[in-house]
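In structure tokens, one chain follows: the form predicted alone.
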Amino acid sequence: MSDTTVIAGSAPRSFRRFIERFPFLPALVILVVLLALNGLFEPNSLSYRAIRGLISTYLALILLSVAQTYVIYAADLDLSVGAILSLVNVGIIMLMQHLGGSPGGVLLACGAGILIGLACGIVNGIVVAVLRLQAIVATFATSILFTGLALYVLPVAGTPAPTVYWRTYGGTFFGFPFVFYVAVAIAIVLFLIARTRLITQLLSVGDDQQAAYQTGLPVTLIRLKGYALCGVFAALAALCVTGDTASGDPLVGGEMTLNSVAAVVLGGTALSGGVGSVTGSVFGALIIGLISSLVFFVGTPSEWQNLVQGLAILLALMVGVLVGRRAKS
């Protein structure tokens, strides 16, 4: 008797604690159970080539929803990656015409590009972090600001990018194409930042602010550099977007702000701070991208399709969600 009580106790610690180590693992089984329903309903979906086209689309997601984690580390928001994201996009585009278009110029712009991005989410990290307003307060009001520096900069989309630019985010080298390189270092970096006391820090301050503070960690500062690195990745994500619209757009990051938010959801990480992974919010931004796709290809008419793919995307959270609280329960 006792030897049952013992087994039957020890599966849920046991997978409490597999869940606590790894929680991005639902949002992996949830992510796998769609590239099987694209690949039943669309065959050609699992394709090379397809998969090339989803990471090339939703690349720009995937580094929107890890900036958005690392604020959410330390139980903080950012509503105005989206606009940081918009911001980036048509500043680069204007310095890139402004400097001709030559190969250098575009480096220099792409450069010029994340140094808006690290000052934006310096901004938004003195306003929340150092003048302690609410994060969701805060970055709401600074995605106005960021959004009408954008409108200034160029009032109406299309300024089209430098054709060296979008043929090289769209094109192939030594059989590869470029966005495999980008994927990949972008992969390496993220393993080596998150091998940093920073990311450590960040985990602390949002399980338990006043401890972290009681045991001696600048609280203050470590905030104000997740909301840096934050800014720093929604710069990336314009890059991409910009490589694959191959155009500037004042509003392009309007609606990619709720969704990195979900993405980060849906990857395991709690809004509450204190737990998740990068790699989930990865994963989630990519199911986001599969729901899209497997909304259309289920032939959902042209009208359902948005309401079809906002009940997924429901559908998936709570799945998520639930199988967490089974965890701590």
The other form holds:
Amino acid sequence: MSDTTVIAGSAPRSFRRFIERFPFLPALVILVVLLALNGLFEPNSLSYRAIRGLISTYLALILLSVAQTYVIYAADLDLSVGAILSLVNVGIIMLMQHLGGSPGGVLLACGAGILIGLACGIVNGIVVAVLRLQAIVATFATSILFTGLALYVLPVAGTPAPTVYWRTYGGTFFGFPFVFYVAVAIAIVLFLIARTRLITQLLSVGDDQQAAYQTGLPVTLIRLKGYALCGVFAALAALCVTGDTASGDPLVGGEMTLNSVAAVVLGGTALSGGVGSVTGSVFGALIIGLISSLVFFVGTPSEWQNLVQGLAILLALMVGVLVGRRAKS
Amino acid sequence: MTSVDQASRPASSGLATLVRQPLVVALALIAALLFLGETLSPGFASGEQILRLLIVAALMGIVAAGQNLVIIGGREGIDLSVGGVVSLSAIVAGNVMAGENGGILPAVAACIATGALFGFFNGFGVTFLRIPPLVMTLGMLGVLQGLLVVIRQGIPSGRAAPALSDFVTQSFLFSLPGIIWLWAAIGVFMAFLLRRTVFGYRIFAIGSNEHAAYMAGVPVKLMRISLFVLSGVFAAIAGICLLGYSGSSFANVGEQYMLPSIIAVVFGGTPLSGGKGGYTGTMAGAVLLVILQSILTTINIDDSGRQMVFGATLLVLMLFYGRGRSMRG
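To test you: the structure above is the form predicted alone. What is the structure of the form predicted together with the partner chain?
To see the whole picture, the full complex is given below, headed by that same chain.
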């Protein structure tokens, strides 16, 4: 499609083509700058140990942002991802407790957790795609529903995860931390998913729903699948949260929903659908993580940290949207 | 879209048209819920109780007024920062008046200025930097939350002046509290603004077709900024009233209004796609939402069950309102 832009000059044109092919580039630049700044203010923050800590803490937000990306591809939105995360978190905690915390039981609980996420995603898909309710308000309503379920499963935070679970998540195998293996596995899965027909279909539905329908695409089913995929990744995020916090909390994901949306936008994916990349969302989630550690490393007084962080994220959102637009216009 | 739908339908009877009116739907649901509440717990629909519900609905409805304007203005208009503005305004009001009646006027002025300022920032970002409203106001919400942390460290939470508390909770005129009169006045103001002024017509114009409005000479950017400023001002007014209602301001008191204010607008028959709708329906939507919450607190189930029923009921109620257009349509 970039071949059709004939009139543009050579320098802006190549820049434009570049960003068109790699919408996550602005995010990558911001990410590198943040890494450099982190290293400048706290050399230890680039150490192996610190990177490991960063990944094990932010793996959940990364996965949640990936989940959000798939629905935003189709110009939808899921404000219930945090609630799904909470529900899966408490669900697997209680299952593991019932099954006795043996390795087999833990695996079974994880499998069940992913099914819970899938089920929640399908509920969202039915509500938004099949019943055609407006995504923002409908997924807000399902988030209340899922939070209620999570509170029913575990009314107050605190039940611990079995030792084998968090030891594994925080452990080291063959010289590498477990989270590194998880990160690599996820990267491979994301790479494979990006090559499936479903992703192309989601993007074409997001680009022009009516056109996609008239081309013969089963639009409703595609959007439903997008939400289902989103639910599964929200469940995977919950597995990571559970490994990181080693306990159940029925409200743990509530705060993460809006951050997942911010991460997707930071990554260069358009809320209007049809354009974007999962890679960008991963960078976006890392940017949010690095901003909060940078705010800490530069010695911001604790009560000012949230404000500085909020301003920095707002600024990064603006820069990302502006650069992305310059490339498109 | 709806107008096309209605035109293509065979001539419908007066009753069928009436049933399709969102305001009629909302009023019928309100009556049904009041009846249900009275059946479940006698005294629910007593005058005194209804008055209390109306006070809470007024708080929600005032926030929803600004939200309503931004949504009608289109281009995916939405204001997620209202929750933060309500909280900030309650704190500013509490500290400026410091429990003294003489401080009410300066407090109101300070709050309105604060709300207008943050609304202006939102509007500026949305129009001149062309950041999508969801992203801009989401980023602003993060900034506001950070600002609230800073403020709360430095200064006490502040107290409401007795006159303000009386205005909100005590009988003011014809045995109705002042806030009800204020809400009614806002209702008249909004109806006049939307249906009888050039400004109002222009809101619908930019909401249904921004480009056409621009070509017709509507100052689109100025209009959109004013809508966000008004949204900030209405949220600030709600913050002052909330201070009067609760006596003192406390942590993130406004957050509970963020997404519900959007739902009230949707229940009032204003679609999130913009260009259509009005405030009278939104007022009914706010009352409906508050009655629903109130019924759930009267029935004897625990918090988790209450949330589940609330979420499910919201979904069912949404089915009565603007469902998206069918692909075949």
